[in-house]
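Taking the form predicted alone, here's one chain by itself in structure tokens.
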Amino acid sequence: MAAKPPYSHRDPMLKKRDDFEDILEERRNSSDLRYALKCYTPVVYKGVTPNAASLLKTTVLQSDQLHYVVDQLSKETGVAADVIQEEASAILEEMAHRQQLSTVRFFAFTLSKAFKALFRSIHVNEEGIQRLQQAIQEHPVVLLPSHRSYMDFLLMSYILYTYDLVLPVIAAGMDFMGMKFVGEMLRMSGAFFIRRSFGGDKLYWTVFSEYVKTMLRNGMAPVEFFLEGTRSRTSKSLTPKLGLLNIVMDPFFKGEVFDVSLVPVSISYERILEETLYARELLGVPKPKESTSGLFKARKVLSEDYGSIHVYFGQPVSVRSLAQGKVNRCHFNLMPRHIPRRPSDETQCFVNDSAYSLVRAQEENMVLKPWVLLASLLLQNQSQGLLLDELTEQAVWLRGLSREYGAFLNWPDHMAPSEVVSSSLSLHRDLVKISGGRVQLALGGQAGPRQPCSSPITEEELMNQAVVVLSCTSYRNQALHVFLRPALLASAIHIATSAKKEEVYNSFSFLRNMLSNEFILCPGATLQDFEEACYLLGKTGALQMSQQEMQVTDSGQKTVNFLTAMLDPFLQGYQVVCRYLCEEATEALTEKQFIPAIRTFIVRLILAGSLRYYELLSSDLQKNALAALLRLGAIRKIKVADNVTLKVNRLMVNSLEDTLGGKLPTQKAVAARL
């Protein structure tokens, strides 16, 4: 295995990142008013007239697809065939978009108003949208932006419409409708609203996909949606969900589109709204009801200071062009379009490999900021916290490591080091504290997890403290696209019986494999990732490689103990919970009981001491370590009466524990040689 660069565009070297334009600070230099009753006429896909949009439902209502699966559900029901098309109506009534231009200058004036309050700026590479005004005129467009907050759509609309390009029609859930006049309001500035699951309702899915299907046949506008399906709690990337994309794509492979452009679009905060919503979600507390009341009392927000956002128009994706030589589109014609089909699984697996795709190239034109690196740093120094100098010192050292693995960082090189940390620490003033020049994760009296021979504190303290790291964490999580690859090659390397070549790479496989509902790993793609983390160790002198064997060099001891670090948490995390399987679970455990029961036992282990990351409370951990052990056989879900229960088969869960904390006959020989 050559250790050469398998991605060239992973080299900042060898990739020429699109400038930014800061689109607030005109806004701050003009009438809002002004800005939002311009004169807004955008170019659409082939000359279509925008009040197109009032054809829609007629065109859906009118398909064969839906007469065809109406006649279906009829001869099975023995339902009057009229009385399920009013059903349909009644369904489309509920879930279709009323644009009104009236309603967008409305939003355009209030946005306005609210990013100037929240944002220092707004910043859109330029070149992403000449693209995409390019990719609107010539094919369908679907655009997918990342999903980190609530303010994701919101903005996607905003820039467009600053931009003069058509506002997409967005897929957003059914929780937005029950809100007062915003549900209606969000309706008219282009939302249409979907339930979260559809179960087996072959009636609501046929509307729902025709609905978005003659979107795209038609052009009228962009569809919009969220491949991840909701908003990430952690700041990771979600495993994306097909269903949307399978529809959109499905033109295509019919022929009834020539090609469809795929636009993934990253959207980066500074600093993000729902912070600690995020970290309280995590730990149990229930999320909030959307509601209009909830919205006005969260206008508290408007007085604190939410730092910069980037967002990032990626390169246009053709369907067309991904297909090629992977979908037999022949296979499409052997019966008529109108009838429905399972996608076979050539079809299946393609869509899956480029929703993989889609948002890895969502991941790699993420913008960190400095803070992301800091709170990697801090939360690897929970105990102690870190000197100013030293910290500044250790993020400088982290922003090069960061570059060389090719990440894409909005570090002020204007400016000098220490101020650009006193910047970022000033922004998340919230989740630190500065005490005799150490600069500690703001964790109230006590300054980190309890050691053994310190004061108990309470579970309410415990709980409070966990907010802020869980907080800190989603910052951290941001870079870990960056880091990844080579942190499972180095936490391989601390694991493997020997330093052959074959040997880490079998334990990089199974961490991988472990690890892959956590993280957006490729599916099939392992050669290809341990080729890129050799190549990036390599490249940064951490690593030594013969044909046969693989060291880590004395210089590169402080880059491979930073990254094994960065996946500890997630580790020990999987390691305890298989813990809890194989010494308190009883063979009642029912899935409904898992994350409460797997929390009470964390937080008790916490609080005598034995474990430190309070990271392992987060439910997103706990349920991605489930569903790992599922997918590996080493659970099985049983159906008993209304509840499933989890049977453990012990052995397996025990042996995958100890291979996770590296519990092999070598492993002090290997320890002490690296």
Second form
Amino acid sequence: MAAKPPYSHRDPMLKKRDDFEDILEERRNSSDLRYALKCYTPVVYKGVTPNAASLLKTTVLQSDQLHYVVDQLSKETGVAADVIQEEASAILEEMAHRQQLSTVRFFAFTLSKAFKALFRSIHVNEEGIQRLQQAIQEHPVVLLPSHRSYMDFLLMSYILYTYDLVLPVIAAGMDFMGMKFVGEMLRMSGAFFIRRSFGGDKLYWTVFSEYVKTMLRNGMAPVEFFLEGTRSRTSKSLTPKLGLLNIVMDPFFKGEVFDVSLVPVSISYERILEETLYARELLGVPKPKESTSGLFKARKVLSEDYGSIHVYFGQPVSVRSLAQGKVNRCHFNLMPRHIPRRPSDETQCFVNDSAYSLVRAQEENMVLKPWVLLASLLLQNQSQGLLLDELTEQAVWLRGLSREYGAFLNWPDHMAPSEVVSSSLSLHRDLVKISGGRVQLALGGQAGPRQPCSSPITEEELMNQAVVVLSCTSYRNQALHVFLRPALLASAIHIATSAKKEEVYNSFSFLRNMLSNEFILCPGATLQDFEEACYLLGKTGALQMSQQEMQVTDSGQKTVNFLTAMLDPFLQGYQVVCRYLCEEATEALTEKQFIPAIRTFIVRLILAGSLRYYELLSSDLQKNALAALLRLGAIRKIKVADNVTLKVNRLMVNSLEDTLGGKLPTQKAVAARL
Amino acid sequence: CAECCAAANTQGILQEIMKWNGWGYSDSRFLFNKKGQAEFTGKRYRLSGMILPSLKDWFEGTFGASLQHKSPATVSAIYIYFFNAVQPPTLNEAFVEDLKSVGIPFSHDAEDRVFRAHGHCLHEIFALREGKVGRVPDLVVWPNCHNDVVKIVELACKHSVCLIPYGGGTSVSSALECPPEETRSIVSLDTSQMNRILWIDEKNLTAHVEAGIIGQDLERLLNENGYCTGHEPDSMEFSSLGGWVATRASGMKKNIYGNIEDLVVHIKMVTPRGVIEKSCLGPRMSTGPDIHHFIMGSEGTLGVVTEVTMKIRPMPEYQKYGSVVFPNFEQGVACLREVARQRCAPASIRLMDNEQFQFGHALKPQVSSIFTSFLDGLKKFYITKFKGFDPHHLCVATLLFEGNREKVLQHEKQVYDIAAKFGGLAAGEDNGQRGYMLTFVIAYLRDLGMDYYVIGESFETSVPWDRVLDICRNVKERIIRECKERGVQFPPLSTCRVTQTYDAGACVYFYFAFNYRGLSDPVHVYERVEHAAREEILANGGSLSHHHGVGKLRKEWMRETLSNVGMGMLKSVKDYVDPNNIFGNRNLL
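For the form predicted together with the partner chain instead of the form predicted alone, what are the coordinates?
Full complex below, order starting with the chain above.
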């Protein structure tokens, strides 16, 4: 692992960010029709080859890359090459976009209407747009928006159309194609469709990667895809998928283009359209299959108020500068470039690191609404709730803290804090209730989750309450990236056996490693993260550090408590998963059974009153915990016939559980040079 | 060796008619006359004495330079030689005594020493223009024949002096720079007196030649007998046969005659271990690794090449120039690739990119008649308006056919037919001929630039066919970007051409120049940009050098180029042949 530059103590508060413009404002004041029919003449990439768009499919089908793979497959399988070539042609037909301006104009018109009905405003940083425009002219551009809603890619295209920029072509999941009419509409607005899984299918992979690369090499249009691979149902960023990033970087590695600009885009919704849908999905109500009629049913959402959207176009990242000194492009010198080969370890490591830093760039520029802070506070005070004044006071305190930590907080400073709080609460009135001046999550009935003398609730009630809690956590989760590192440190101090710096670092490293499927934690950056956390906690006076020891100050207790409480549900969740695996799991537990089984287990514990966090019911957390245990080797997958069973190393799982609970000291194994 | 010892002492003849701080002959140079028109002085070239009306506009437009802003060389030669700018020589007295006793001419004049202390890298010439002289040889010797060289090398070993062979002095790899850390006396071994053709064998079509002969003399003398070598590197007016061998040179017409490694039949080299040569003149041998390949490209680190037997050919009966205009560079490259595939490349085929095409245009001399200018206008109209070529994308290939008249015409048709398939239009003999003539005067142009705050240089690489377009685009772009990042105030000239075709790839030349007004250390900036460009070349699958060699300029990349074992092989040869590093120019390894 190449030595990383140590964390530079750049004050996150000083982060410079652009101002926003509301693009809906003009829509409210002028004709949508005229807007949809406006003269649209975007600037294009300087190296764009004429007629490239019309030749796209032919170029792909005639590429050396494809020919090579077709020949190879033909030799392997004995199927005639032209049959395979036909197959490739069919794959491409199924995949390719058919962008046309008329459809785009149709969307421009209808989306204007829909957006105005749904949202109060759509804020865009215009400086980011200018940077993008510049980037588009100079190099092939890849747009990397965050993914929280179906809305995302229509919104992106809408914005680019509004600013007269080249419309992107978008990698979309095949499930959209299920919606016959809409699927075709999306295709005509620039989406191309990829199958969700095509692991071993060489032909599919080749057609797909050539299609993307051809568009990039010719610089016809920005390519857009979601690093997170799918919509995050939890509003936490998902650990990045590397496939497409690998593909778009490849033309640079091979010298086919001078550079590629990657533009992270952060789309923040004040209220997510799919809010409760996601919560239900996470609780095990299967996601409704995308269908056109389903979409029309969603029409009732049009009557609701979804607040505002902020779209922040980040600084374009040059792949060339990223790769400087990290990737040796000479690697490709000794073989024809059209012969497919696995990326070297060095390259894979680089793509992985880049992916993480890009997702972090997305996180950094996510706009946080006051409600995010309120949700965090309310979740920590689920049982009693908070008095309105109390809540306001705490929110103001948290506002200060989050700003110190560099959050991109959109708090209207010209308004009185109490006003801010009440207007936030009213926008999210589905999730909170105010009774007797006390603000609480709207869990229905009088029964708070932990009230000891309340009558036992049914499983159905429990699930309904969990929907509210999970909806609420999806807002808190938006702020997690701000507090994550200090929170890891606070929890590490909590579970460490002593205040010795080395001990704390070991615990920090353990927790970080344990939770790295859960949060965006760049692999290999433990020390950097640790230093960042120390810096932030030290800066706010919550932590006193000497050469050897770290001590929480009296004044810092509040901060540390808040931070530990933020992370606590996750630590509890992982422990419960461990506990289940040790106590309940049978030898025959299959991978498929895992989620339902653990869910039943947790429901039981909650109903019995021995577990208080409803959010542990989230299948996301459960899956992540499983993935972490697999990664750490505490569980192994064993293939038995058609099933994959999970083989549990009970000793290891048990010790992980105890370490998470602070009952066992962190192993020395993680000690690194401090 | 009575004959050779009787030779006249003509050392320094070239030195007297050549510039001391620029390229080529003293009487030939570009200048802007009082009317602000460019002209080329002297009588030696076709362009000599001509006015170049469009050069000024091109020059000012391309570089943002102005005739008002001059940056002439600050010092004259006199300053250097008489005002002690040059360090006094560190002489090895015993060596000098022995040299006297064997009767080999030598000199320690400052002028002679400075003249042999540099090649033609930008930094070398720039320093001279500013009167900066670093470590220079302490002594210059002029051996007259192979035996003289044997004596000198023996004496050098005996008295522990460092020898640096010097041929034509046209190196562009810092190969002639004296290592500043060298503490021994440095002796420049000038081969210019070993300039005879010793015999011509018409039955086998070979000639045995002393290695100090300069390219143009060799060609002229052979021509007098009806023969030629056909080896024409761009530097052939000044570079020597020994230099070609020592750097693995390549000639413009290699498609017919081959590169130096194809031309050489036998080499004699004097090393500290003794003389190395093969025992016969067989045209090919299977006798282990070819020892010629230790010598070719050794860049003066192993010994001095003294005599070479090389192939000769009857002079071509007929020569014809030609040119083709392509709508864009991509088409041009595709055409060259096809020509190479069909193995029908003419003696020379070169493809210039658009920037270079425009540059070539700026060097068009004033036309004498209204009729020619009318014709030019008509041609331009035809290509740009009628054929729809974009003047900012079109590019031109220049061609040279050689041989039997009938075959040349047939060959010409074949090539033009291929060109037509790639949208190429024949653009006449004149354009072609002018293109080749420019090869020789282009080096003079750098001196003109340096008078007006413009510095630049060219460098080359070889690359597989499928990467030619990518490498051209990426390296040109890298140059532009690096210039910007390093504070160059004006957009640079960043252009390239494909100069040689092979079965498996091509040789690409990059030209790069910029206006350095406003920079405190322009040479440093230049070097950083060139360094970045070389990294880019290597990252794009290009070679470290096609024919300029490594010298000291490109040494740092040798290990990754050759692998550790490869470096070890070369090192062990050096250690065996020259254990005391007598040939201590420190090139290559």
